[in-house]
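What follows is one chain in structure tokens, specifically the form predicted alone.
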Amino acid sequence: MKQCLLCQKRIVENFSFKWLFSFQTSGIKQVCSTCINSFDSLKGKAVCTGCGRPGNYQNYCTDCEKWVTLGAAELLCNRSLYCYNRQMKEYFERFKFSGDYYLRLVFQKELEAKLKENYHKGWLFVPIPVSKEVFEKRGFNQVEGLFENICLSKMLSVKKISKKQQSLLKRRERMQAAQPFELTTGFEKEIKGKNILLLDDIYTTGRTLYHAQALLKKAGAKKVHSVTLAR
């Protein structure tokens, strides 16, 4: 038996007689049903086609309409697995800020399945980076942890003049923040004409992802979309 990564209770799984002779891997769960059901899944729900915000929109949500007004090269067509509810907030507090790195395993399989299902061919997977200061303090990049089994193209880096930690910024400060990223040396030729999928943990205002998109489009990327764990 296995323990739930979130509540530490034992996970009991019932394997069928048919499965015992199927020679298939078990796909043993990392999280118990009670814990995983406390998260608000976006699967099957109506969402904004521009950012993945849940709801029924005739065109785009107000946030995406603002990005169009602000001159975004294209909308990110962001897709997320879950809403950012209280349980997700607590998850990130433990994972990102308390340093419980093993919690990266909770959603890994779902994120991998999402990429394989919808972005399996012709896409480069680019994680949003963290600054040197954040990495030294935290000890890891949470985005790379969530997608550690995916082949990542680390073509973005944070400028040395530095990006203030996004979780510490208010909404207006995020929207007005200057471009925090630069291209990693050696990736210039790899970007031209490519479809790029940005990977991040949370879509809040979209400011971080649109900064990354602007830089990659300027470098010649064909499409730049995004996938995040939470919205």
Second form
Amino acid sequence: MKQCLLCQKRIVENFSFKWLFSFQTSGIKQVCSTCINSFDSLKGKAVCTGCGRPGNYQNYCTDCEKWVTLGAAELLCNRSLYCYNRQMKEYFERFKFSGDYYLRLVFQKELEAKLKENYHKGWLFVPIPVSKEVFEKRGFNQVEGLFENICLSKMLSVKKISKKQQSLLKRRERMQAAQPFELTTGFEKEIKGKNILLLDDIYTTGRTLYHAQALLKKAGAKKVHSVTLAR
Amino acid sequence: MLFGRWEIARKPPLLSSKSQINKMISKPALIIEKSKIFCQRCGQKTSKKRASLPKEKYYCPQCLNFGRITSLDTLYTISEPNFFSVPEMILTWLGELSPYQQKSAQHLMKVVNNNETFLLWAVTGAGKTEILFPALAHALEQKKRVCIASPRIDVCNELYPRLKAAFSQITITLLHGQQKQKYQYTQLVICTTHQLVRFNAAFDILIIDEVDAFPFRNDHLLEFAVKTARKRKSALIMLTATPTKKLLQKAGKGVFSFDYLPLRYHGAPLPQPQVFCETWKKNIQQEKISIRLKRIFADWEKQGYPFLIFVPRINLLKPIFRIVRQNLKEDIKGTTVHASDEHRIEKIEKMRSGYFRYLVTTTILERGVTFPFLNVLVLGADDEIFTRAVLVQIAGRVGRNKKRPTGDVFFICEMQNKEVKEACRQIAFVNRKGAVLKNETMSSLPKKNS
Ligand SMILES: [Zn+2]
Ligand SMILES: [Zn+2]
Ligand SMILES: [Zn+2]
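Next, give the form predicted together with the partner chain, keeping in mind that what was shown is the form predicted alone.
So here's everything in the complex, that chain up top.
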């Protein structure tokens, strides 16, 4: 008996045409058709070329324009597979916060296919890291889990913040303004002139990814774009 | 906090007294075997593939809902000390048991004293909660720790205020997944059967209400939880209105002792369902209903009593409601309701107040929800969602009130299936038992399943 990873219901081997169709195009694995259909795929939809949000935009959405005025070297040209809807929120709750690491398999194949299709040659794949504390508590980095079978260059680390610094950074805005990442030692020379694709689970405001971009650009990266599971 | 209960941590919990520290028991949360991991909390094995974390660490996916445990964690507990102060007045319930209830209550007392495992088949409306009171009071007085568990959250929510009223001097903890109250060490616990996973040899008496809703077949986790939450020497009481075949078989084999309470509180039998076969689906598609149904509705209209129409699918609610409305006088109001209906509570309230005369519904509604003088009709009783147990529960909604202990129960189907037949058979069976009991008046209850 095969159970749906998300709703635990038995996956009925009743191959309706629609089911077969959705299964093949979505590539979501071990999940029943009801659950598959409640994710909101962005495949084939018009999106902002800067951040990948759905909608018809002539150039970029206003958020992306803001990143340009704030001094982003270039837009991330982010692409995401799915809209962040209720089903996706629930997925992340279970995968990240309840810590059901096995759920990484649900989207792995599809993410791999995306990289193969659009970022075939000449890209370094760089996952957004989690802090040491988060890794110890959670036991995994969700991004590395989602891209488990991809050759990743783990060149970013989360800066360690001392207790003293932490109290100085208490105000939320200052926290957000500060660069949270640093280069992992040993990678400094590998970055120059490279095209880098940042990988993350969710693109929310873009702040995290633009911080990573700024750091990598400073280290000499040529292009820094991004792909996320949800937008 | 640790008394009879697991705490999961990476470091030993801080305890105030030395004696407690000495009494603390600990064991690793997961045992890692060759290709599987074994979880010491929920007793389940999982393949390493399903349970793996990076860096050769593991977690148990089977009891994830209770907070994840990983191979880095340890389970800590202190064995149940029954550290309770018993109030002077334990049972504050002022009601009275019917002679039928008394008989069962006495039996339960014996079960508790002898630490037996026992199944009570009590028909819907028998008042099985009240039957527990004397045995519970007796056990609480002896400082025994008691848990009432049910597979269903709504049953727990319904039991909690009733037990709080009946044992008003005793603090009760209510535990289930949708409830945020923090765990407290109390003598009396009401929880979902899932929550038992968190306990270890805690209870002297464990009562499982609606045990038939218990997914014994697939859920080894719950079976394990029931076993480990009890003390070695303890009583297990299972209550049901619709026993499964498996339970009856076990009772027949003598795995546990067994008794019936086949009469309702007011002494009347369950209403026997009337089954009719017709092509109702085709009729609905053509926006019409059979002459039989027309007659039923006309009759109910005249009677003036409330009624429920059960349908198997949400998409049938609207079309059936439309047709029913067409067949009733205009001033008779009704509506549709389903399990995840936003206005569900409001609609039930309006049904109770008499604003609505009828509901077309897909759901059996909470156990606590009863309407006096009710009639019911199930359209598509042969649909897979209407299992034997559900059908018996539906029939059990009727005749709850002393003033009208009878009522109509109609099962309409395309073809009678096994579940429909078994539901009718089960009702007829308990009614026969009930008749015998009534005749015997006060002599001993029949003990074996025939
Ligand atoms: Zn599913
Ligand atoms: Zn944009
Ligand atoms: Zn477990």
